[in-house]
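Read the single chain below, which is given as C-alpha cells and is the form predicted alone.
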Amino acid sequence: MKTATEAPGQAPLPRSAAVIGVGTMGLGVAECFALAGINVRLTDASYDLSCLAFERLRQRIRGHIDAGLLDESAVEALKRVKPADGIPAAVADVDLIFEAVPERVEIKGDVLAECDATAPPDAIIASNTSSLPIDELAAFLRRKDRFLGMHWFNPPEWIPGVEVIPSSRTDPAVIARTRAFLAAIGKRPATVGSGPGFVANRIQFALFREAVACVEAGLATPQEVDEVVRSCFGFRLPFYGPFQIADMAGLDVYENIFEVLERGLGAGWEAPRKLRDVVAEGRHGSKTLAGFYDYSVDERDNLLLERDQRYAALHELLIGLTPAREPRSEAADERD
C-alpha cells in the first residue's frame, strides 16, 4: 500500500485519522490508513470494544501476513494505531474523521453531530454510507462545508475504488483534499452525486435484479448466470467501464441490441436517449474515432492492442487461480 505524500503547493493532506465504529469496514479502512503511514485512533460504543477492535486489527494484519498478502514489516503499522475512549478523545486533534457506524440515519446523525462539536475546525468529516442521502446526514452538522460521503467497498484493503459524495454544502477544497488523500494512499476516488445508491450500488443492484430475472425466467441457474457474468462481459470490467466497452463494441450495435430487448422484454428496455443521440451524430464508437470518447487513429489502435494484451494476461492469471471444475447446479444440490 502507498504512503500518503503531499504534492507541492497543495493544502496539507491528512496525516492522522479517527475511525468511529470499528466493524468490518471500519477495521479494514483503519488497516489501510495505518499501512499508508497515517496515525489512527479507533473508537467504538465503549472503550472495551475499542480495545477489542485493536486486537482484531492485530489479528487481521497477522492473517494478511500469513496469507502472503503483506510482508512482515506490516506489523509496524500497529504502532500508529491506538484505541480511544469515546468520540471526543478520538477526534480531538485529527485531520480526518471516518464514521462507519450502522447504516441508520439516527445513529449516524448522533455520531456526526458529536464529531462536529469536538473535532478541530479544519478536520474533514466523512461518512461511510452506501446509500443514505448525504444532505440528510449533513443536516446534523453545523459545519456542513467540511462534510462528505466516502463510500468504501468490502474488503477495503484490496478494492481500490472509493466513491466521494459531496453534499450540496461541501466546500470544493474539501472534495479536492479528500480525493488527493485517497489517491496518495493508493485508492481510486470518483466523485459522484447523492442519488439513490450513488453510482456503484445503482449499477450493481441493476445487475443483480436482472440476474435474478434470468433465473426466474428459466434462462439459467444461479451458477450458470455467475459463470456468464464473470467469464463474458464481466471479464472486461477490471480494465474498462461500460462507456468505453460500448465504444469498442460499436454504439450502433448497442442501439440494435436495445431494439431486440425492447421487442422481447417490453417497456423499460428502449435504447437510452443519450445513446440514440450519439449514434444519430455518427459517433459509433472507436471504429468511427468518436463515441462517448474521442480517439485519434493511433489512440484507437493502441486501445484495441492494449485491450487484447490485458485480456490475454487476465486469462492466464485466471487459469492459475480458478479450480478446474464445473459449477454445482441446483439439481445437484437437491440430490445431496
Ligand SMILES: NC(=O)c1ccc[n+]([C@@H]2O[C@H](COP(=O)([O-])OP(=O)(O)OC[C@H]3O[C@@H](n4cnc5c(N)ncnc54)[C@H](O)[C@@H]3O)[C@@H](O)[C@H]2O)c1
Contents of the next structure:
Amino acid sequence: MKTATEAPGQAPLPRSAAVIGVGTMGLGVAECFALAGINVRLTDASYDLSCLAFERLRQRIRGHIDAGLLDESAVEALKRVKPADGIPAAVADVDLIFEAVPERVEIKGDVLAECDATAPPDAIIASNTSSLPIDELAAFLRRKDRFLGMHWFNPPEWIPGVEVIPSSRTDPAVIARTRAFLAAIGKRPATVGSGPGFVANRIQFALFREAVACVEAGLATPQEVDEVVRSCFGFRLPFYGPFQIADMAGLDVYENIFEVLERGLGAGWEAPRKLRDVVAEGRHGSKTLAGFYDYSVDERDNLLLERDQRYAALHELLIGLTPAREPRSEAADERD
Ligand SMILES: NC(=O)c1ccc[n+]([C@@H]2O[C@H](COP(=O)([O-])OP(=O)(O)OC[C@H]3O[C@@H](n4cnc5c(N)ncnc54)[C@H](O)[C@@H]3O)[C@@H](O)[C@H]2O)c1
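Switch from the form predicted alone to the form predicted together with the named molecule and give that structure.
So here's everything in the complex, that chain up top.
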C-alpha cells in the first residue's frame, strides 16, 4: 500500500478494516483491501457464514489467479484476512469499518449502532449504501462525525471509482482521510452529496430510463440500444465525463439539440439553465477556449490530440477483446 498521501499531523491512514456483511460487495471489497496490504476481519450474519465468506474469498482469489488477472503471490493476501465471530470481535482493533449488509434501513441501523458502540474511537465507519440518505443512517450512531457513505461499484476489485458521501455531521478530517485511503489503495474517490441515488446512480438510472423508453417507443431493440450506447457516446466515457464531452462537442450545439428534444419530448427536456447561462456568456466549449472548463490554446490542442490517441488505443483494445462470437441478438435468432 502507498502511504505517500498521509498528511503530516493527521491520523494515519487505515491499515486494518472490518467488513461487515460479506456478500456480493463485501467479498470484493475485502479482496481489494487484502490485496492492498490491509488486514481484514470478515463478519457476516453468523460465524458459520463468516467462515464460509473466508472460503469464498480464497476461491475468488484463486479464480482471479487462474484467469491471469492476479499473479500467484496474491494468495499471500489471504494471510491478512480472518473471519470474526460477530461485530464486536470484528471491529475491536481496526481503523476502518466497512458496512455492506442488505439495503434495509433497519438492518443497517442495528449493525451501524453496534459498530459505533464497539469500535475504537478513531475508527472510520463507512456504509456501502447505494441509496439510503446518509443522515438517516448517521442517526443510528452516537459518534456521527466519523461516519460517511463509501459507495463502491460491482465488481469492486476492478471498478476504480468510489463515491464518498459525507453526512451533514461528518468531520472534514474523516472525509480527507477516507479519500486519501481510497487513493492509496488504487481507487478514484469522488466526494458527492447525499441526494437520491447520489451522483452515479442518478445518472446511470436516467440513462437506463431513457434506454427503456427508446425500446418502448419502438425506436430500437434492447440489442440496438446497447450497441448505440457502448459504441457511440459510451465509447468516450472511460476517458471523459459529460462536461468535458459537451465542451469538446460545443455547448451551443447542445443547446440547439435540447430545443429539438423539448419540441419532441416535452417538459423536462428544456436546456438546463446552467447550460443556457454558459452559452449566453459566449463560453461555447473548447472551440472558444472556455465552456464548463477553461483552456489555453495549448491545453485545448493537447486535449484534442490526447482524445484522439485515447480513442484510437481503445479501438485497438476492443478489437483485441472482441469475442469470436457476440451474444445472440433477437434479429440473428429470427434469421436462424
Ligand atoms: N450489489 C451491487 O451491485 C451493489 C453495488 C453498490 C452498493 N451495493 C450496496 O451494498 C450493500 C450490500 O449489497 P450486496 O449486493 O453485497 O448484498 P448481498 O445480499 O450480496 O450481501 C449482504 C450480506 O450481508 C449479510 N448480512 C445480513 N444481515 C447481516 C447482519 N445483521 N450482520 C452481518 N451481515 C449481515 C448477508 O448474509 C450477506 O452475506 C447494500 O447496501 C447495497 O445497496 C450493492
